[in-house]
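Below, in structure tokens: the form predicted alone, a single chain.
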Amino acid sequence: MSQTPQTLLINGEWRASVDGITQEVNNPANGTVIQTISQASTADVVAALEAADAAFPVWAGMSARDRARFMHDAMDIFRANLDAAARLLTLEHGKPLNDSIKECRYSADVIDFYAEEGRRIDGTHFAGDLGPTHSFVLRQPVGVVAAITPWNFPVDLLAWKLGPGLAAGCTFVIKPPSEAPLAATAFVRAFAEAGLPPGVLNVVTGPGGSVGAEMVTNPLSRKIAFTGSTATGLWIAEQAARQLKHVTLELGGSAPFVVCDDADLDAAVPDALRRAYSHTGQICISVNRIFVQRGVYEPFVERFTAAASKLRVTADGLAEPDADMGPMINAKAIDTVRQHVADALERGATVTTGGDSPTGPLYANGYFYLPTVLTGVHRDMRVMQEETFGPLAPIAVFDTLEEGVKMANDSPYGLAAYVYTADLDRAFYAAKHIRSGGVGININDITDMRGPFGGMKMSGTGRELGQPGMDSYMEFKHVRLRHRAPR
């Protein structure tokens, strides 16, 4: 008989849910059984948020200096393990390794840098204008924080989280992605072999119909920092509203990426297509939309189109760690890809490669599907207005920024926007304009942990990265004294 396995982190202690109940971890590339980890029960839920609530006057208590070498600590002992972190991730995401790789190192990175930035909380104080009075603004941990994290990117979206909190003093509750869930826990692991007070992280996996909702609805957890989709993102913040908790809600997005006739189409064809294709276009920042001035729409779509034909799909990130993309998560995920296209096409589109999966035996039990483009869109295309999360690039033409800026904006999501151009103005102008938390000019990739990162509209609200990321975890609280001479 096998043993339970004991993959909950509650209190310090590695153990199996109290019911006993488990679920199988797959591969997405063949759909192999990876491993089998624990489904934590509602009374497991509540263990763990009673846990970080106890250990929370620990850590919080803490000197910041103390916290700090815990981290740094841990990210020690996560790098010299990182490699296999790595290859857990790519088998049950199926990204190449390479891609893996790079996610595993900057987790660490982040933590890192927040180790030290929490050594550099402070507060403010001024002298009052009436009477002899003086104020202090203090920052203080706002308490036990509920993590929900994606599956796309389950360590890297969970050192976004981790690092800012923890260094504020925070203790956490963590679910991470029931598709993807073994690298994250991994990287708790390493915080916990780091020797963390129990109870500082706690680790609870299972739906989030079940898991996810105690956290959020429990008393105990008084801040929720969520990365997913924005109709969970809504459920959430109408929960967390009851009772007033602090929220950070990264949600769904369709970032355009906007051509102008002046750009330089060497950079801006590779960088758009890093942009949709990169992780299979399963990122929220991915490129949902392309729109290109008429005077480069023609030489941009045949060296674009070209260039999608060639990339590299595998069925094995591990064998092919350089590979261009790897399979879709599940067949939820291809099934709104073939929808997207298949409204397109009805609609008058046209596709110009790709726009169906790979034929093989080595693709025959995964989620693939190849790079797609089209072309011939128009803003009534499903695929104009929801997010596909899939490797579909749609092309738009447009004759004016002031069109195309229009084009981008008519999106209910605003999380990332990319510019190509070459004259300041006009980029100053789209950056002005487009309702998006982050665009990017000349450039595909709008994060640097040194930046706030979040959406507008749709795409949700708060901040994660930078000091706004730190500021999410803390409390500002004014004191005001009054002072008399001495007698």
Ligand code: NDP
Given for the second form:
Amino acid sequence: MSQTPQTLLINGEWRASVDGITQEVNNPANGTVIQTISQASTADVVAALEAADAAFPVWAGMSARDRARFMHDAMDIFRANLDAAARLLTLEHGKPLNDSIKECRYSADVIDFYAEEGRRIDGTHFAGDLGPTHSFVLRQPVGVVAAITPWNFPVDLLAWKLGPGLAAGCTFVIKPPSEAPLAATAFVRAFAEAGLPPGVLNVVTGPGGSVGAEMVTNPLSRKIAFTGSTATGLWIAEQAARQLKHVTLELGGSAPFVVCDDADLDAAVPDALRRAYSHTGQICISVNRIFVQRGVYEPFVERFTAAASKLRVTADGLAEPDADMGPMINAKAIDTVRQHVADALERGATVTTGGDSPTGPLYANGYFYLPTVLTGVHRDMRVMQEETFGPLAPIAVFDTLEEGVKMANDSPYGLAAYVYTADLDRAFYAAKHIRSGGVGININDITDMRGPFGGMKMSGTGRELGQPGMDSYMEFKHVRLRHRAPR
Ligand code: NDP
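What about the form predicted together with this ligand, after the form predicted alone?
Time for the whole complex; same chain goes first.
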């Protein structure tokens, strides 16, 4: 590309960065350059924050009905171009096209959902306890939001922030991930084309260490909405605390999948498989550790291993839209998987399938790793304590459910957990005692836009989606009114 790309959105204008720096977006399946984009400088980030700050009274002052109209119009435009956005997502991330389409559709649904939730924002009122007073609790938008998102669900995780935030009346500066900024930018483009007032949404692409850091530390942002690694989340929490900014931090996970001996294996095996390997295991709610009760351990391992070895790994997610998984995102990600496998093998584990990259010319230039199963694992292995974020499923055995739950809780993380059983008492016991923000009972996904999503322990703080996801973009203001009998 000879011209400087204009991929920053600042105050309603698509621009190049002020110092003309660019960066490349690569296809992780084959290493080719998909597109060159602008890399924002600090001056660009500041301009974006100022634009969002100036637009705040305009957007917050609009009726919720008018805000909803912009949001619905934007999603009509996005849906009309959804196939193109999904193809970009497959190119930049590697996930098979059907997974990209699903992500884009869900993202649009989230925006539509919150557009209507915004129209239902209400407050409470009550007669005061001390004297003749009446109180109202108003809910008002927090201000400018810095939204920082990761590469694994770059559209979806942006929608989870924009939906409730825009509906509440907040304005945004968005930093998409460097590895996968294109589909997210296409998503924002739909809002711009819907005629959103300038400055309500701003996009600055570039490295987290400079662009993201300025968004976090600059006093103009009043809330940081972040999804990504625990290490970055901790840094953001420290910085935000210095200015008492609002934060929502959705961080890493190490989801346990607990299979009781009364579980329906016809459901448990494919459900565990999908949640362990879809998106190449690169989901914060991916199954990281499988615990199976002794009575069904052997048949589970046998069936799970057989099914994992048959999964289809594609080097071209556009040509094979229904493949099971694609490449990993980059060399660092694949290195973590290799290290976790090597560490487990050194400490006595066995690989029952996978354990290496696929061979052949199709896979030669990408970041591929086979769906891998480990048995003979124990708590001291890295794979049982750290987030692998790859296609690796260790399986351990337990005897009583109490022991299974204890093993599930033996992790610094607490985002998602899954329990498979036919017994209501066991299900309730596990749901109550597992320390995670979400528990799926006989279901391998804890996501529903009507329910809260977020982590305990090192998996984060705050909740997205549901009503708590909306509340986190609002301040609660207590208005206390003294009234007297009229004279
Ligand atoms: P990061 O936390 O580094 O990146 C997530 C986002 O934060 C990206 O947009 C990144 O920018 C940005 N960022 C990085 N540093 C800063 C900073 N100092 N201030 C503000 N923003 C910053 O995660 P990675 O992408 O490097 O992934 C590493 C690991 O994190 C994974 O292997 C996985 O364990 C975990 N992870 C968890 C996710 C989840 O869904 N909870 C999602 C992704 C990763 P940029 O990348 O452009 O530099």
